[in-house]
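Quick heads-up: it's one chain on its own, the form predicted on its own, in structure tokens.
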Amino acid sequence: MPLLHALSAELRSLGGIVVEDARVVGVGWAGLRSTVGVRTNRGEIIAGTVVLATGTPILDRGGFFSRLRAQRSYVGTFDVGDRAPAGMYLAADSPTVSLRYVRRPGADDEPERRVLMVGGFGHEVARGGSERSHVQELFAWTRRNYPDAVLENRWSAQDYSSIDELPYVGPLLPGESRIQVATGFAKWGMTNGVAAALAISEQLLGTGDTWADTLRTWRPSELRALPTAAKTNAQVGLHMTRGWTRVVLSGKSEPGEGEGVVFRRGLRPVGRCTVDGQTSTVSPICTHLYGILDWNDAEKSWDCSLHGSRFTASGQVIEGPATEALGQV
């Protein structure tokens, strides 16, 4: 947050404008292709150049949704007394676990203390079974190794990895520099994000260096990753088929508290969930490429196993390539 505050302050000092609480729903050419129009839920912006720095590009042009894998991972912070490690560690085995400490200011006159941060236990979005089971696995691992650990906070994150493990930074389409993308940071956003910003700014200002060629959006290294791309998209097709088959074979239509179910009403798929006593009924068809959504029982959201789009219990877009809310039923 201090980094974001510093960046936004510098942007404003240079005459820039920061707009919050607006969702971009489309980007296209304007003015006989001389400018770029950015459509949002609060109006349209005209620009000379646009950088899509969303987790995954919200434009299907360029096919980045088929060149990225969406992954979720989980993190918890724990009070372990004076046992928090003094370094940062990453397990070499499975499941992936990372450890580090964070400094937490003490309350009132209490001294600063170290808190243990445990992360990992990730999986591809909506493909790892119960999300809550992964959170519980994280807790169990921590308490096996730190029996006195007391949970203080927990959260999760969504990240995108490219088929050749390097970020995509550069034009959305070959030869057209007015719409740029930066994606595929693979959980290293604080470093890859800065590298992407440097690469794009140098390109736009005409001061680019050869190091950035490694990250360009259309690069020869992807040819070596074609088998990975084929496997990734074959899995997408498999999950598409499984989702629609699940609708045909569905039974339960009344979810308990914290549950979400997908069932069939005639020929029409229906998604229903109950969160904090409030039951919502939506169309469980992803508005991106029409996959059947899965219920995320850890975060109470509708998640898409195809390309990682996510929606709230009531159907509003959270993230991913989808830009439209779920239909109401």
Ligand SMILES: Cc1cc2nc3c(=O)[nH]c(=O)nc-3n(C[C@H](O)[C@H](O)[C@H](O)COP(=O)(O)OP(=O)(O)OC[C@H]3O[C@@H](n4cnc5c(N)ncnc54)[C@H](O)[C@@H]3O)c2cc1C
The other form holds:
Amino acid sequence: MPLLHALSAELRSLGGIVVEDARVVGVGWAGLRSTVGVRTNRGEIIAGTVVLATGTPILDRGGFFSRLRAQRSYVGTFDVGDRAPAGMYLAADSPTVSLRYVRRPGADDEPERRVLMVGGFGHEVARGGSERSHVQELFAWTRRNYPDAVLENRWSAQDYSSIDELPYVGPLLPGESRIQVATGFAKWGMTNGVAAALAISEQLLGTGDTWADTLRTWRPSELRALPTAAKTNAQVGLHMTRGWTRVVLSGKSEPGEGEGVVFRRGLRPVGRCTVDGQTSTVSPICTHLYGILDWNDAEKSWDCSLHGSRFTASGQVIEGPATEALGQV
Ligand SMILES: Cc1cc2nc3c(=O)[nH]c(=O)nc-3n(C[C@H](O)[C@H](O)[C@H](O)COP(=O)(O)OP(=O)(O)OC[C@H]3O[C@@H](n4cnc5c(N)ncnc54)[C@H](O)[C@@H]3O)c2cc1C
Ligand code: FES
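Moving from the form predicted on its own, what structure would you give for the form predicted together with this ligand?
Then the entire complex follows, led off by the chain already shown.
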């Protein structure tokens, strides 16, 4: 948060404007392709150049969704007295676990405390079985290593990895610099995001062309990763087939509290979930490229195993390449 505050203060001091709570639903050419129009749920903006830094790009042009893997990981913070580690550690074995401490301001006159933060237990979005089981794994690991740990908060998040492991930073399409993307940070976006910003500003301002070429979208090194791309897309195909087979074979249609089920009504797939006693029914077909959604039992959301789009229990977009809410049935 201090980093974000500093960045937004600097942007504003240079005359920039930060607009929050607005969702971009489309980006396209305007003014005989001399400018770019950004359509949001709060109106349209015309820009000379647009940088899509939306996690995975929300535009399908460029096909980045097929060159990225969406990965979720879990985090918990725990009170462990004075046993929080003084440094930051990343496991060398599997599953990947990272440990660090977070400073918590004390209440009233109490001194600041150090809280243990445990992260990891990741998997590709909607592909690792029950999400709640990954949270339980994280808790169990923490209890084994810190028997007195008391949970304070827990959450999960997702990030995207490219097929050749380096971020994609540069034009959405070859030779077209008016729409830029920055993605594929592979859980190192706090640092790689800064590198991406430097690379894009260098390119737009024409101030140099140095190390940034390594990160460019449409780089030749990607050719070496073609076998990985083929494997990634074969898995997407497999998950597409599995999802639709699940609909055909479906049984249960009444979810218990915190559950979500996909079943068939006639020929139509139906998704139904119950959260805090409220049951919602949606079309479980992802609005990106029609994958069948899975219920995320940790975050109570509908998640897509194809390219990582996520939707709330009632079908609103949370994140991923999808820009439209789920249909009603
Ligand atoms: C568990 C975990 C631990 C991590 N630890 C580290 C670490 O130690 N060091 C490190 O460097 N990195 C770490 N990362 C990675 C880092 O957090 C990410 O790489 C980084 O946040 C990605 O930045 P981003 O800008 O691409 O995407 P995000 O941070 O996801 O930002 C994308 C933004 O775009 C907005 N958006 C999306 N779609 C739209 C739309 N249609 N309209 C308007 N806005 C939209 C979203 O609301 C969001 O605010 C970690 C990630 C995870 C999951
Ligand atoms: S995210 Fe692409 S089909 Fe769902």
